[in-house]
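Given next, in C-alpha cells, is a single chain: the form predicted on its own.
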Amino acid sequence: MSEDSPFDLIPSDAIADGRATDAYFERTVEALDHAGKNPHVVAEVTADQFPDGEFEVLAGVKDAAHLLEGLPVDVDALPEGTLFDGGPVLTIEGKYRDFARYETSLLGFLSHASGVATNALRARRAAPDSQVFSFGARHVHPSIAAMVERSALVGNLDGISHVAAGEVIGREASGTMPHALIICFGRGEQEAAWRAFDEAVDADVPRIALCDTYSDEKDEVLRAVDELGDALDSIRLDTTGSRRGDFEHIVREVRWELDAHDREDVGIFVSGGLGPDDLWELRDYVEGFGVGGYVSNADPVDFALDLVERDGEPCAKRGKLSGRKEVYRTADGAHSIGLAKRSAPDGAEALLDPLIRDGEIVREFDLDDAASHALADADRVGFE
C-alpha cells in the first residue's frame, strides 16, 4: 500500500517519469545503455495493419501528448475524434531510449479511451434525436472516471453523471434521483420522495421522477403527474431486466397514458443495461437515455507500438509492416494506408498532423471540437 494513499492508485508522478511501465522496458533500457546503443527510430501505434471496414474512434490524445511532452521526440497523431480503420494513429520519431519506458502508459491512454469513445458514438448513432447520457462511471475504477466521461463526450453523448470527473474535464454532472431515495421514504410514500426532491433540489435541475420502485410503472407515473403537476419535466424508468418483460410495450403504454392525461409535455427517460439495439428500438418514444456499462465497460482498442524504421532504414517484426506510413481519408470516405514516402491517393486527405515537435506540444485540445470532428467523420465513413 502506498504511504500517500489508502487506495490502490498509481500516482501521477509515476506515469510522468516512466515508472508506470512494464518491467521489460526497464530491462531493455539497461541493456541498450550497457551496449552503448540508442538508435534513431520511427515507432507507430496501430491496431490493425490494413483496413477491414470496422471503424473506431481515436481518443486519449490529450493524455498521450502530455505523457510525451518534454521528451526530445517528434510526434504526429490523428486529430482526436478521427475515425480510423487500420494503420498508424500516432507516430513517434526520436532516439529509442528516450521514450521506450513510456510505451505502456501511452498504449493505455489511447486504447481504453478509444474503446469508450467508439461505443459512445455507436450509442449516439442509434438514437440521433434523443438525449443520451453517460451513466457508467460506477462500473469502473474511480481513478479513470474522468477518462470515461471525457471519452463518452468525444463520442457525442450529451452529458455525464460523475461529479468529480466533471470537475476534472470542466463539465457539470447530470442526474436526478436513485431508487434509494424512494426506498428511504418507504413503500407507499413515493409522493413524499418526489416532493422532497422538488422542494430541496436547485430549480435548474430538471424534475425527472423515477417511477418504477415499488409498483407498476404506469401507476407510479400517474401518481408522479398528480403529485408534481406542471413542475414535472419527465419520468424515468430504470426497471431491472429481470422484471422488465416487453420494455418497448411498457414504454409505449406509459407514453399513451401520459398523452391520455394531457401531459404530452412530460418526457420519458430510460436507463438500465441499455445498448445500441435498445436505443434503436425505443428512440421513437423516449426523450432520453442513460447508457452505462455498454460505454464504460467497452473493450479497449488493441493498440500496439512497433518500430518501423531504425537509423533511416525500414524495419519491423514478423506480421507488421515496415516503413513509416501515412493514413488518408479518400474522397469516398474510405480509410487508406500508404508509405509516407509515396504519393497520396488522388483526392485523398492526409490525416496525421503534428502533435509534438522537439518535446513541445503544438496542438490545442478542445473537447467540443473533438466531438464535432467525430460526428462529421462518422457521416463521412458511414459509421453505425
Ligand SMILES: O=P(O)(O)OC[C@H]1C[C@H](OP(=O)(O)OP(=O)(O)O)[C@H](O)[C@@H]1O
Second form
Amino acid sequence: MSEDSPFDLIPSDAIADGRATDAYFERTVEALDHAGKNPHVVAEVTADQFPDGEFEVLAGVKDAAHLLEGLPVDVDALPEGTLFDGGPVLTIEGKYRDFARYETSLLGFLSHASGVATNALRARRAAPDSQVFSFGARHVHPSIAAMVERSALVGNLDGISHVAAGEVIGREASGTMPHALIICFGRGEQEAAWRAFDEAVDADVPRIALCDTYSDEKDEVLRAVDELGDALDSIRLDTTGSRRGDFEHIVREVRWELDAHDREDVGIFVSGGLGPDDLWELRDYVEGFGVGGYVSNADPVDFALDLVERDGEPCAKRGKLSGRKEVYRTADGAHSIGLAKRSAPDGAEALLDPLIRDGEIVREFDLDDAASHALADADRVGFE
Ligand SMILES: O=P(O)(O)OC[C@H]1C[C@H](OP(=O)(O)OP(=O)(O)O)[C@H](O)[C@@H]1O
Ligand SMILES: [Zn+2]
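May I ask for the structure of the form predicted together with this ligand now, the form predicted on its own having been displayed?
Now the full complex is given, and it begins with the chain already shown.
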C-alpha cells in the first residue's frame, strides 16, 4: 500500500521514474555501470518476427510515449490503431542504460492495450451496423479501467460503461440498468422498478428496460411496453446462462412480439457472455450489444523488446532478427519487413513514424484517428 493510497496500486511516479520495473533490469544497470558499459543500441518491440497474416491492433502508444518522454532517446512507432502482423511496432535508439528499466512498463502499456483493442475490433467487425458497447470494466482491476475503455474505443466500439475511465479519456459513460435495481423492488415489482428509473433518471438517458430478472423474457418485455409506453426506447436481455437455451430464438420471438404489438420502435439490446460468433448470430435482430469479458479479458499481445543493433552492428539473440527494421505496407495491402538500411520495396509505404526525438514527443494522439485507422486497416487486410 503506498503512502497516499488505501489500495495496492503502483503510483504513477513509480511508472514515470522507472521503478515500475523487473528487478533484473536494476541489476543489469548496476553491472553495466560497474563495467563502464553503456552501448548505443537500437531496440525493437515485436510480437512476431515475420509477418504471418494474423493481425492485431496496436494500442497503448500514447502511454508508451509519455513513459519514454524526457529520456535521451529517439523512438519510432506505428500509428495507434495500425493493424500489424509482424516486425517492430516501436523502435528505440539511444544508450541502453538510459532506458533499460523502462522495458517492463513499455511492454505492459503496449501488450495489454493492444490485446483489448484487437478483441474490440473483432467484436466490431462481427456486427458492423450495430451498436456495440464495452461493458467489461467489472472484470478487471479498477486501475486499468481507463486503458480498457480507451482500447475498446480504438477497436471501434461505440461506447463505454465506466464513469471514471470516461473522465480520464474524455468520453461519456453510458449503460442501462442492472438486475439489482429490479431485485430491490422485489418479485412481481418489475413495473415499479422500470417506472422509478423513468421518473428519476435524466431525460436524455435512453429508457432501456432490463427484462429477464424473474420471469419469461417475452412476458417481461410486454409488461415493460405496457408500463412505460412511448417512453420505452429499448429492452435489454441479459439472460443468464442457465436459462439461455436458444438465445437467438428468444431474441427473435421478442422482436416478433414487439412488432406484433406495433412497437417496431422498441429496440433490443443483448449482453452476457457475448463474443463475435454471438454478434454474427444476433446482429440482424438486435439494435445493440453489451460486450464485457470478451473485450476486457482479452489476452495481452505477446510483445518482447529486443536489442537488434549495438554500436551500429547487428546483434540480435537467437530466434530474433538482427538490424534495425522497417515495416512496409506493400501495394497489395500486405505487410512486409526489411532492413531499414536497404531501400523500400517498389510501391511500398514505410509505416514506422517518429514518436519521440531526443526525448520530446513529436506526435499528437487522437482517439478517433486511431479508431478510424484501425477500421481502414481492417478493411484493407480483411480482418475478422
Ligand atoms: O462480461 P459479459 O459476460 O460479456 O457481460 C457483460 C454484462 C453482463 C452482466 O450481467 P450481470 O452479471 O447480470 O450484471 P447486471 O445485473 O449488473 O447487469 C452485466 O450486465 C454486464 O454488463
Ligand atoms: Zn445481472
